[in-house]
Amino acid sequence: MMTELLTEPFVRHILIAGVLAALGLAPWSVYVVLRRIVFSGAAVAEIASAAVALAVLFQLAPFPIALAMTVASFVALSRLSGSGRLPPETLVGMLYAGGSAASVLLIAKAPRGEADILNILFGNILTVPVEMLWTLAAVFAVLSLLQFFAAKEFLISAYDPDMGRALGIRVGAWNMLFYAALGVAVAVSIRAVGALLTFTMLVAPGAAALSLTQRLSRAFALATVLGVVSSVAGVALSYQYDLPTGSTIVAVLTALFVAALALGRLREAGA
C-alpha cells in the first residue's frame, strides 16, 4: 500500500501535508496540554474562520487576514488571561462564541463564499497545492528552531514565572512570543489541512504522550512520532477504504489517545 501512496502524485501531496502538519504541530501540543489552553485552539480556529468569511465578503485574500487575526487572538489571550480579573476559560468561551457568531453572520452576507468557509472548517487537505507544502515546510522549520532554542524560556515562563523573573527572563515577552508562534502555526496549518485536523493535532499527540511518560524530553519526541504515525495511517486508511482523509486522520489520533490513556491508567494501577 505504501508503494501506491508514494507513486500517486495526488496522494503523495496529501501524505506530505499530513506529515508536515504532524511535525509542525505535535511538539507544540505538549505545551498546549501542559499550559491547559486546549480549547484556545478551538476558539482561535473559529476566529480564523470568521476572518476568512470577512475576506470572502470583501473579496480580499483570505490567508493574510486569517493569519493576522489568529496571531492577534492568541496574543490577546496571553495578555488577558494573565490579568487575573476573569478565569481564562471565560475569555476562551467568549472568543469561541464570538468567532462562531461572526462566521455565521458573515457567511449569511456572502453566500458565494460557503465553499471557502467549509474548506476551512472541515479541512481541505485533499486540495493542498504544492506551494502550500513549501510554505508549511518553511514556517514549521523556523518554528521548530524557535521551540528548540527557546525551550527553557517557554517552560519557565509557563510554570515558574517568579523564578524566571529572578533569572532575568522577561516572562511576559516570552509568553507573548510563544502565543504568537503558536498563532502562526495554527493559521498556516488551518490554511493547509483545515481547522478540525489542526485542532486535533494540537491536542491529541501531546495528551497521548503525556499519558505514557512524565519526562518532557520523551513527551516531545513521542508526541511527534504519534502525530506522524497517525497522519500516515490516516492517509493510508482513507485511500484504502475511500474515506475522508482529514476525518480519518482525526479518528486515528483519537484512537491512539484512547489507547495511550488506557495504557497509562493500567501502568498507574500496577505501580
Second form
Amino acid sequence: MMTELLTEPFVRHILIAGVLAALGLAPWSVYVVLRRIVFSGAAVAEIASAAVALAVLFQLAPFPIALAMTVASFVALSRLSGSGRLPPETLVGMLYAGGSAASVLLIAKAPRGEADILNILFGNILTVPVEMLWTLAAVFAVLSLLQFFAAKEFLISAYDPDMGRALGIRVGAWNMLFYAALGVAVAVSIRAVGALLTFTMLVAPGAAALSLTQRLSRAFALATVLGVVSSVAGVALSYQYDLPTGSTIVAVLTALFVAALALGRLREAGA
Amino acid sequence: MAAELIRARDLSAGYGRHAVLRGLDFSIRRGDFLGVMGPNGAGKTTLLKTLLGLIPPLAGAIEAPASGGRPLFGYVPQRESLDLHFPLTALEVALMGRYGRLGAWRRPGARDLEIARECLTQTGMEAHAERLYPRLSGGQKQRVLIARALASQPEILLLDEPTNGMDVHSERAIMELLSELQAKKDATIVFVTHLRATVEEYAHRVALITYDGRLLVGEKKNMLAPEMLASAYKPR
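Give me the form predicted in complex with its partner chain now, not the form predicted alone.
Entire complex below, previous chain first.
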C-alpha cells in the first residue's frame, strides 16, 4: 500500500504535508505540554480564525493577518498570563470564547460563502497546494534550527526563570521569541493542514513521548517519531478506508497517546 | 580585610511602589558566610531577589567594588519552586549552571559536562548523576541545586531557605556541606533561613531583617543577643 501512496501524486502531497506537520510541530509539543500551555494553542487558533474572517470581510489578504494575529496573541499570552489577580487560564478562556464569537459574527456578514471562508480559515490537508508544502518545509526548517540552538535558553526560561535571570540570561526576551516562533508554526500549519490537526500535533506527540520516556532529551526525538508515524498511518488508513484524512491522523494520534499513557502507567506500577 | 564583593547604599527594595525594605546599607565580603534571618514576611526573599537582580531596587544602589560590574551569583532557590514534571536528570539540572557562561545560541560541550559532574562530586551526588531529579529525596535535590549553583563558578552563592522542610539529619548534612565549601574554597555564601539554631551554628556573620524593614548586620554574638532579636521580631 505504501508504494501506491507514494506513486499517487495527490496522496503523495497529503503524505508530505502530514509528515512535515509532524516534523515541524511534534518537537514543540514537548514544550507545550511541559509549559502547561495546551489550551493557549486552541485559543490562539480561534483568534487566527477571527483575523481571517475579518480579512475576508474587508477583502484583505487573509494569511498575513492571521499570521500577525497568531504571533501577537501568543506573545500577549506570554506577557499577560500570570500577571494581575486572575489565574492564567482565565485569559486563555476569554481569548477562546471571544475569538470563536468574533469568527462566527464576521463569517455571518462576509460576502463569500461560509465553506469557502472555512477552507481559507482552516486549510485542508486534502487540498494543500505544492507551494504550501515548500512554505511549510522552509518555515519548519528555520524553526527547528532555532529550537536546536536556543535549546538551553528555552529550557531554563520554562523550568527555572529566576535561575536563568540570575545567570544573566534574558528570560523575558527568550520567552517572547519562543511564543513568537510557536505562533508562526501554528499559523503556517493551520493554513496548510487545518486547525484540528495542528492543535492535536501540538499536544499528543509530546504528551505520549513524556509518558513513555523519562529523559527530556529523548522526549523530543520520540515525539517527532510518534508524530511522523501517526501521520503516515493516518494517511494510509484514510486512503485504505476512504476516511477524512485530517481526522484520521488526529484519531491515530489520540489512540497513540492513550496507548502511551497506559504503557507509562503500567511501567510505573511495575517499577 | 577581605575585598567587598557587594556594597548596598541606602537601598530600598520591594514590589511595585511598595517598599518592603528601606535604607539598607551593608556589604558582603569575599569569604563571608552570612546568615540572613528575620520575621516571616519581613523581606528575606525580597532582599535575595533584589541582590540577584530579579527585582529592581526601588531606591539606592547595589555596587560591586571588586568586579566593577555585576558579580556572578550562584542561586539556589527553594527546591519546591521547581516543576517536577520536567524529566531531567541530576546531571542535566547541574549542567544548567553552565548556561550563563556559554553565551546565547551556544550548546553545552564536553567541558561543561565535566564541570557539572565535578560539582555533583563536590556535593556528594556523583553516584546519582543519571537519576531523575524529581525522584530524589529533599536533601539530594538540595545537593543537586547547590551543584548547579557551583557549576556557574560564582563569586557569591545565594541560598533561599536551603534546609526548609528537611529532617534534622539532612539539614545538618546540607549545612556541613556549605560549611566545608566555605572553609576549603573560601566561598562567599549568603543563606536565608528562619532557623535561628542554623544561623547560630554555621554563619560567621548575621544579617537581621527587622519587622519594620531595616537590616542590621554584624557579628553573630551581637546579632543573636536576646535583646537584639526581641527588637527585630517585635510584633507589628
